[in-house]
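Below, in structure tokens: the form predicted on its own, a single chain.
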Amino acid sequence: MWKKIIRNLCALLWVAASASLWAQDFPSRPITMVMPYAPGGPGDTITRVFAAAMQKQLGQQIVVDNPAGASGSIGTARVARSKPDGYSLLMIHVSHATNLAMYKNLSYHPVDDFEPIGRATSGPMVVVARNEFPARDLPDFIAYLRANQAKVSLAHAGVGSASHLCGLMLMNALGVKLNEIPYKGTGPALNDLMGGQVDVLCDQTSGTVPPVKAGKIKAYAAAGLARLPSLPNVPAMNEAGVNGLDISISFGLYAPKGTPQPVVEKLTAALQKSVADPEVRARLDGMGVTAVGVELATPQALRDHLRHEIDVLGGLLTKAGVKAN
């Protein structure tokens, strides 16, 4: 019996030593970082910022891939099925939690099929509209939506996306039902908003602040309890006496379940150095997004945040009866 115990112990030590030695060589080839929404949107921009920063930390190329569609579940499923060796990563936001509520037969589980690496950003949302939208200010905007809800179009990046959740909360807060126009990502939705094809969008500051400052679209309200440092002249929705629109979106980095712990630790260390990088923080600040503190760029912090979003925001979709087509 003792011989068997010793053999098993030696085997475990060999596996641990092998994994550690293997991780010392990681990465030895390019890494793919999947952003499961269309290029040009806020998630894509954030992903490329971190891909470039982590590439410097790891000394290996990181390629961003955008397999968009089905509320991010297509690209997410691809990573879940990938070899758990650290060469296929997923950068994703709240849709990782909400897809569980929307898809009856989701091909992966957001908790069980992934190894969290760490949180990357936290960003507020803002309500914007096409430049020709007739409302002059926030009170006028609210009054116009309530009086013309049947003919106002609300763009979003797909069912369960951050912009969809924000749009739902906006309609609930105002007691209106707008005409929802889903896209395969915020990039195409924002392009149509700038082109005047749709009326309103509620989305992350990372995508909306630059065109607002460039005069390409109009901002009416911060979707939170306070004004945004990036748009100090734009009031918060509660300044107009409207409550119930308080949402912030966080991006996190994942690897497939079973990725060796030494590799997870190496990726987490690279992420932590990236969130603390002054250049990264400055780029994100320019988009109205905040890089999280190093203490939140950890597997446990991301795991806790994901479970919270499954409960709260997944619960919002379930209560609203929202299901993917």
Contents of the next structure:
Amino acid sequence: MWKKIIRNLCALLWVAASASLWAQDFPSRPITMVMPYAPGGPGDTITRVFAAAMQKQLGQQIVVDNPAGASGSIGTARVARSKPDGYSLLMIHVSHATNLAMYKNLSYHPVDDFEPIGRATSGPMVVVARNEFPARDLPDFIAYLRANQAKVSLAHAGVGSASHLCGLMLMNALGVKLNEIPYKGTGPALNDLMGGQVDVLCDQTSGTVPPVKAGKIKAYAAAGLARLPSLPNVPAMNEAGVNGLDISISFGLYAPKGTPQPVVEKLTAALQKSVADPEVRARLDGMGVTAVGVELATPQALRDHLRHEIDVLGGLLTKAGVKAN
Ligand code: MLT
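Return the structure block for the form predicted together with D-malate (MLT); the form predicted on its own was the one displayed.
Below is the whole assembly, all chains and molecules, this chain first.
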């Protein structure tokens, strides 16, 4: 009996020691950071800021990969299946929570199949349109959507994505049903908006602020309760007497379940140094995005935030009868 206990104890100590020794060399080769939406979108932009910052902290190349589609669930599934060695990471936002409610046959569970590393950012959204959209201002925009409904095309990045959630809130707030056009990310959607092939999009500021400031698209409303410092001349929707459009999008970093704890700790430390880096904070601030405080760049903070989004936003979509398949 005692021999068996001692043998098991030695085995446990050996596993812990070998994981710790192994982690001392981590990372010894390039890391892949998956952003499961198309290149050029708001998620991709934010991901590349953190890939560059964490690469500096870890002293090893971080390559961003964009296996897009099905509202981020294709790329997310790839990371869930990856070897839990710290060399495959996932940067994702609210769709990590909503896809659980949206897709019946999801091949992963957002909580059970991932190790949270920490939260990274939070940021607002803006309702934008192609430059030739025939509405002078926000009241005129609201009147036009109500008068034309399905004749107006609304782009988004797939059922359950941030742009889809914001689009749903916009349609519910105005009591309209627009013609939804899904993309593999809002990068391609913004290209079509700039080209005039699609009418309206609600997207994160890391995707919309640059083209709005460059005069390539126009902004009608901030999708929150107050105007945005990055677009001070754009009214909040409630200034036109319309309530119910208030959404902010947070990104977090994950590794596959089973990634050794010493490796998770190294990744969390690199993320915390990145969110505290003044250059990172300034770059994100320039696109209307806020890097979280170091106290939120932790596994527990991300675990709590994911649970909240599963319960609240996943619940909202389920109640609204929204399903992807
Ligand atoms: C979304 O949820 O709308 C995505 O973040 C868009 C993107 O990053 O391409």
